[in-house]
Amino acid sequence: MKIRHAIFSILLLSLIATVLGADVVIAQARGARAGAAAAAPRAQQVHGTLLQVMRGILFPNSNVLFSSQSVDPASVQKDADPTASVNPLAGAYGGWEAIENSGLAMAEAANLLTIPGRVCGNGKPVPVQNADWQRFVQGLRDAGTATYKAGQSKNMDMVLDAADKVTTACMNCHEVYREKTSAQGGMAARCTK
């Protein structure tokens, strides 16, 4: 039912905006959406682990600013269909986008290495409230928006500062969670110093 009724709310906003103009119904939407959000806040939620957070977010969004350090994204030829390309510079939304695009992710997902109850691969909690821990989330979230910002400077200098700023904010997170050797617990010691 709320779905239907939330489906409902777009189709009419969206009948209104044509009618009387976006700036109104925008207004409109914001002050709905304030007063829902003050009526039930939502709880954060945990759903992958840490690895998975990496692997299903960061790495192929870091991948994204790397193979661009050798290729000008606007060269990049679409693939043949592009909605279903791999290739986050062929697809869709690719080139330059794709560049501002994993920006983004890797900024926003940064929000997700805060949330308490994350777990790490080896099941130990992610030091969400130690200080390191918020200064190396704090580096990736600006090596994120530097991203962000080469992407929208389609200049191939920002990209490589760019990668140079999201390789500097993993390696000094992993120097200290991530790279255990055997005699330091190896894989059973991530997440702990």
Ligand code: HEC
Second form
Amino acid sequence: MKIRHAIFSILLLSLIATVLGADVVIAQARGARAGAAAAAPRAQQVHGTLLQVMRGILFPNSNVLFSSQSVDPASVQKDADPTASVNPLAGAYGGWEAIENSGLAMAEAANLLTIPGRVCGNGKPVPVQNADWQRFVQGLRDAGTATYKAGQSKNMDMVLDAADKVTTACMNCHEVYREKTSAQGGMAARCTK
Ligand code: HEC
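I would like to compare: after the form predicted alone, may I see the structure of the form predicted together with the named molecule?
First the chain shown before, then all remaining chains and molecules of the complex.
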């Protein structure tokens, strides 16, 4: 039965090819190939300055972890409508899951700190090529992973340990690339050594 179907399909196709003309069929096949190429994954794109990535992703996600140093995530009451919550700990994916998610957000954000083409708030390029920048980014990645594991383990000691790692990871980079006194050039000197 199946074989008969296949034979019939081939006959039908060759009939169509004859009717339309082989050129049309070949052109269609070429078009399909071009379509497949266009659907390939697009290159990474930059949408915000480094300052915006810090304020929009790292600041809120690290605070989810930091606030849990003194409050057991499991004890956080869910918001009245958890699906509309602006507090990850009290939302639909709250409690310990929120610690996991903030850890992953920080680890994933490490990737955003290394893609080319991003500028800092002052217009200077993010120094992605510097060896110490890459080391600091790795520190953030490790701290984010430690946070994720703390969330999975539901262990308060691991939360404290992860919070320590995250604080250190943020600080190590800020000391070199963010904290610039006016004598050092202030904001305009950020993202340079
Ligand atoms: C690899 C380097 C690096 C790491 C790691 C890093 N930062 Fe930053 N951060 C910077 C730089 C550089 C700036 C200044 C950005 C600018 O002005 O464009 C900044 C700015 C900020 C700002 C904005 C300050 C302002 O002027 O408003 C916040 C908030 C911030 N970082 C939070 C964090 C937190 C929280 C972490 C850790 C979870 C972190 N950052 C990790 C480099 C880093």
